[in-house]
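We begin with a single chain expressed as structure tokens, specifically the form predicted on its own.
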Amino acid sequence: MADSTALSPAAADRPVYVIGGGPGGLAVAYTLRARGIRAVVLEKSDRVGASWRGHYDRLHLHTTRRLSGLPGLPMPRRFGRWVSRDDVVRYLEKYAEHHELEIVTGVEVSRVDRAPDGQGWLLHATGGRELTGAAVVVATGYNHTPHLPDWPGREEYTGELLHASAYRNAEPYAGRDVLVVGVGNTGAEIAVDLVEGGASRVRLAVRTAPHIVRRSTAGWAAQYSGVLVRRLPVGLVDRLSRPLAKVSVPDLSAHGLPRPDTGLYSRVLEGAVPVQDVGLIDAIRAGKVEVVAAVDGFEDGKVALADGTFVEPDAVVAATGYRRGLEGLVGHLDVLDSRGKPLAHGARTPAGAPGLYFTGFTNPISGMLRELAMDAEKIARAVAKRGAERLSRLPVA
């Protein structure tokens, strides 16, 4: 539960940080200065929602527009019921300057540490800074570090290997035959890009079957089903989705994709949302995507697959997520589970650790975006909790 001390004077002028200048970012500065709070974002590239600029072209929210917008300024309604990746990033830009959010840039927080007073936390930054908050809000992101695979020869593979982060479009790839490793939302929707975008052929390795949903059925978002059992029980939710299943979706496994063993919702918990349908299922049918198996490794220049059979594609697209990247930040601080994950997240701080949160480390079925807001509000209040009476006050206009 958050913690209830409050500020003692010495650390009254001290603002709160907020590490990182994406959505969650922003959205925290905003609450927070909404409530009188000074906050301060810490951003280490250039300008915020430096993720987002660097996703590939065709990515459109998953969530919808009137769902996926933050506290304090809707998404335009210009920016149409699935927004893309520019327009997302259109939208970080104006809210940071809607909202007048103190935001420095070109700032690495490389660890945080107790401040050696006891009130409040010491961050360790670029050029030797030393900065010191009330509270600090770790919101540097769910898809931080890109993470490859130590496959058995990888590092002597000489064919072109890049992982998911990397990829933009599909013009390089017109014409070559491409082997993209994973199936969650990234993978399916790099493949299907790829075929449209006119690759010769493209293979999808496939280690475990993904739940499948369409984004929207007659009008209704797979987002609002999400909202509507946010709360139910795990086993309720896994026992309704599999009849809807049967009937939204068709059966692949005569295409190597077969319907999964466990739940929808039990899968979520794992940390693995559905696959949100746009284009995979028709190319799956229409054998411009075929599925195999999952990469084992590589060797003598081919791809050795789980089945034992080898491929030698043009170019392997490695769709296999991301770490947290929080080890070297707060790891010292025993605020981490065994997978790198914070053991609490929004208003929730870690045993031993006032004053420290965290926002968007979660996957949510019901969006990320609104998942974001919602913490922002409610870290925004367990800070005002705490004393927001002895945090520093932005200056009366």
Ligand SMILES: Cc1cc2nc3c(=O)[nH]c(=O)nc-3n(C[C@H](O)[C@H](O)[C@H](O)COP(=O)(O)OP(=O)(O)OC[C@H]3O[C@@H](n4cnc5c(N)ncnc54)[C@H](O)[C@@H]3O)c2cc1C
Given for the second form:
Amino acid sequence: MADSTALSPAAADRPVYVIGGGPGGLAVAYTLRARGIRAVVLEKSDRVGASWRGHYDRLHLHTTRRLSGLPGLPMPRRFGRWVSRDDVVRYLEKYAEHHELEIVTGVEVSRVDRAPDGQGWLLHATGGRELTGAAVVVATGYNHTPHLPDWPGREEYTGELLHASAYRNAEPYAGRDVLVVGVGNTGAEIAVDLVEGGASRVRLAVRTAPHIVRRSTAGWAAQYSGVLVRRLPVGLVDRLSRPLAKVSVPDLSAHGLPRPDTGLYSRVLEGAVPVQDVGLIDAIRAGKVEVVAAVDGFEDGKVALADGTFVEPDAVVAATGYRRGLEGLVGHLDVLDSRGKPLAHGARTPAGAPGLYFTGFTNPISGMLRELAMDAEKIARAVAKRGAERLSRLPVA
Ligand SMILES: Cc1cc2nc3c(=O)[nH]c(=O)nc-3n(C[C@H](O)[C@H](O)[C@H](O)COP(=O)(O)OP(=O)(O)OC[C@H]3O[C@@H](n4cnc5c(N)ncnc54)[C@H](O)[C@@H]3O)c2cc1C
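Could I have the structure of this protein in the form predicted in complex with this ligand, to go alongside the form predicted on its own above?
Time for the whole complex; same chain goes first.
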């Protein structure tokens, strides 16, 4: 339920603080501004779009340009259908400039507390800053903190081990034997990048076989199907997707990658979006990417796999995901579930935390950027309703 607790006149003079200058935070800042509400984005790095600047070089959006634009400014046609990382960054820079968003960079928010007067939120930030906002939108990103499993023997392992967030391109791995761990979209794409970049051997360690979908079939983007089925019952989507997968994706069991037992949409709800094929299927069939068992740990300079075998690669790239990293920021407010995800998102606020909004902590089948755009509109509507006419207003030009 959207929060409807109105603000006192004093609290209403405070701006809305948006924590994080990625696509989610920028979109909310714009939708608030479009309603005449003053929004200040606090971004810990020195520029907007920090996450996108750090992604690997070959990355292109898996979602279409048209369904990835943020409110109030479409992505330019010249970016093509599958937008490159650099163009996403260009777009975010342009977005902030075009909408004249109020952004303070180099400010990291470490903790959010209730304001002492009970009206709004007190933010503790870099340099001992204390900022009080009428409302706060947390947009610090689903992929906030790189997660490296606590594998036995990891600390003693002296070989090259890096998280996928530190991988840029295949150049340092040309002529080398690399083990990629994890077959989400990132692991799958890095494995292909390594093959194309001349690694001498590429193995992909897989614990649970993923759902693999074609990014586009006869011009129909996989994302369109995601949008269509978003509100359908999970069991139905699971059933529908099975025969479709059989037609569009070859059986890779002989190469160590059987079809998954769990349905496609059930897996999405568990947090695993399908892998969009950008060359993995061909690379596996050609034997250029070898599928091996999951990593269980490290022993005597070798990597121990779940099937009892050992491998000795030159480098290990762990595409093992991210954590939300919200505990320090808002964990003490009882607004997170047992997995560290916010209890409410979009226009809804967690019980007992009026004016504390979260965006970007879902991982929808229909595309995260599209979801961020929709949530931004909903959050701005909810904030405007809550503050009625009394929120800190921008001067009318
Ligand atoms: C490799 C990869 C590919 C993806 N491809 C697609 C795709 O094709 N289509 C799609 O729809 N989605 C995609 N996504 C998912 C999603 O769209 C992106 O992760 C997107 O960047 C999320 O935006 P965000 O604003 O929620 O988070 P982020 O972009 O991560 O932005 C968060 C911002 O908050 C800042 N920040 C964090 N903590 C603090 C703090 N305490 N104080 C101040 N600032 C802080 C960070 O510096 C960062 O700038 C992809 C994600 C990844 C990782």
